[in-house]
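Quick heads-up: it's one chain on its own, the form predicted alone, in C-alpha cells.
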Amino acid sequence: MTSHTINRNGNSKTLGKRILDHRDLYLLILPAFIITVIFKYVPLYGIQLAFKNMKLGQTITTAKWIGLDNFQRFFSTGAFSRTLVNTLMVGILNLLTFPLPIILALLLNNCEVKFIKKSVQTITYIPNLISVAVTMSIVILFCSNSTGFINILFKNLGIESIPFMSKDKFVRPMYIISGIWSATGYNAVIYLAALSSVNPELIDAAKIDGCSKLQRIWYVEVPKIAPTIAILLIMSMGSFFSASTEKMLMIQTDLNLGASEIIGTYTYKIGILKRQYGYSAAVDLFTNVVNFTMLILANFISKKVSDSSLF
C-alpha cells in the first residue's frame, strides 16, 4: 500500500493519478520546489571541498583530497576558541531576545485603542523592510566616535564621548539592539496571526469568572500560541551558530576584533579574501553540523515536553 491510497469509495489511486487530480496545487509549489533544489540541494555537491586542498585554478574534482586536515587545522588554531566563544555569546543573546516579539504581540492583541494598535504595529514592522546594510549604517551613524549622534549629544551635555566602535564591550549590544529593532515587529506579526484564532467566547468566559487581564493572557492566549512559539524556537535553534556575518562585518574594526570576530566573519576572510576555499568550507561545514545538531536536539526536547515539533 505504499504507492497507493484508498479513496472514500474504496478504490486505490496511484501516485501519478493523485498528482494529476491535484495538478493545480503541484504547479503552484513547483517554482518554490525548483528554486529550493537549485539553491539548497545542488550546492551540497561542494561539501567535498571541506575535505580537499583546493587552489586557485583547480576544480572540485581535481583538488587534492586531504581528509580531515582542514578540520584539524581549524580546531588547533587560536581562532577556533575566540570565534567559537564570540559566536556562542551572540547566539545566547539572540536567544534571550526571543520572548520580545511574543510580549509585543500580546500587548498589541490586548490593546483596546485600534489607532494605537495599528500605529505601533506599523512602526515596529517598518524596520524589517530596511536592508541589513542600511540598518547597520544607521547604527554606525548613531554610534560613530566623532560624528555619531549619540556622542554629539553627550558632548553638548558636557559628557565624555564613548568610543562605541573601538571597544569590545559595545559590539554585542550594538548587534543585539539592531536585531531587536529590525526583527521584533516582523516576528510579532506571526504571533498576532496565531492569536487571531483565539475563540472570543473563551475570553468572555474568563472575564465572567473574574480573571484579570494578565490571567486571561497567561491561561487563555499563551496556551493558544504555544505551538507557534515551540516551532519558531526550534527553527531559531537551527541557526544558533549562524549569526549575521554582514551585520558583524559592518560593526567590526581592528580595535574590536576581540568580540566581533565570529565564525562567519572568519570564514569570509579566509574563504573570500585569502582564497582558502577548502579550509573555509570545512569551517562552514562545522557550523552547519552544529546548527543541525541543535535543531534535532531542540525538536526532540519539544516533542518530549509538548506535542509540538517540526518532525
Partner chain sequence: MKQHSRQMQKPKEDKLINSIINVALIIIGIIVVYPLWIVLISSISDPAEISSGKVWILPKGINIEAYKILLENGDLWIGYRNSLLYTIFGTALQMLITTPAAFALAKKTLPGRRWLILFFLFTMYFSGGLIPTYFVVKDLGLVNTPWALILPGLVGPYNLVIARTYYENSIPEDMYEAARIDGAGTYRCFVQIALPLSVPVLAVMILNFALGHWNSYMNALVYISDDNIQTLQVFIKRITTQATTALESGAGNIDITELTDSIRKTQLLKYAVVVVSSIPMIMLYPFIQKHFVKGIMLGSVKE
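Given the form predicted alone above, what does the protein look like in the form predicted in complex with its partner chain?
Shown below: the chain alone.
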C-alpha cells in the first residue's frame, strides 16, 4: 500500500509509465516529428549520391558506387578553387559587418528623443520585410550600366559611367552593401531585446557614481549583451560558408562569373540544370561538412571563452 503511494507521487515510476503519462504531449509533437523525418532525415539517405554516379533511369539505391571520384573531380577542376574563394570571400566580408547591428542597437537604446528612436527603428527594420529578389532588383535599378540611378547621376556630374553589372570587382560590394541594408535593422532588434533586460537600477547606480553615458554604454550595456553577441556569432560561423545562392543568382551576369560563381550557384547549375546529381551532391556534402565543423568549433571556443553556447 505504501509503496503504491510512492509510485503514484514519487519519481520511481518506470520510464514506460512516464511516457504513457505524457502521451498527450507526444501527440502534439507527432506531426512536426513526422514532417521532419520525411523532409530532413530521409534526404540524409540520399547523401550517398555523393559517392555514386547516377545515370538516367537509376535510383539513389541502384546507382553505381564510384568512391571519391566526384570529390576528386571537384577538387581537381578550376571550379573548386574559384567557387571556394568566391564563397569564402563573401562569407568573410559578411562576418566583418557583424558589429553594425550592435552599434545600431546601442545607438537606439541610448537615444533620448523618442520620435527619432521609434522612426529610425521602424525604418531600419523595413528592408528585412523586402524579399531578396526585390532587394537585388533595387540594386540592379541603382547599378545598371546605362539605366541605373548611379550612372545617370554620374553622367550629370560629368563622371564616366561605371559598368557595375559586368565587372567582377563590383560583385562583392553589391552583395555586402545590400546585405548590410537588409539585415542590420533586423539583427539590431535582437540586441535591443537583450538590452531591454538591463536593470534600470544598475544604470542609476552608474549615474550616481559619476559614469558618463559613454562609460555606461561600455561598462554596463555591452557586457549585458555579450552572451547574445556570442550566440549570434556562433550562428553566423555556421553559415559563414554558405553565401546566399538566391542573392548571387540575382546579380550574376555572364560577365561577372569570375566573382559571382559561388558554391551554391554552382551546385544549383550542375545539379538542377545539368542534372549531374552525384557531382552536385558531393559539392553540397563538402559545404555541409565544413559548415557543421565550423559551427561545432565556434561553439566549443565560445563555451571555453565566454560560457555562452548554442548547445
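Numbering follows the first chain given and starts at 1. Rigid core here is just the name for the largest C-alpha set that superposes within 1.5 Å across the two forms. Just so it is clear, the structure is predicted and the values come from calculations on it, not from any experiment.
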Please state whether residue 275 has a C-alpha shift of 2 Å or more between these two forms, with the rigid core used for the fit.
no
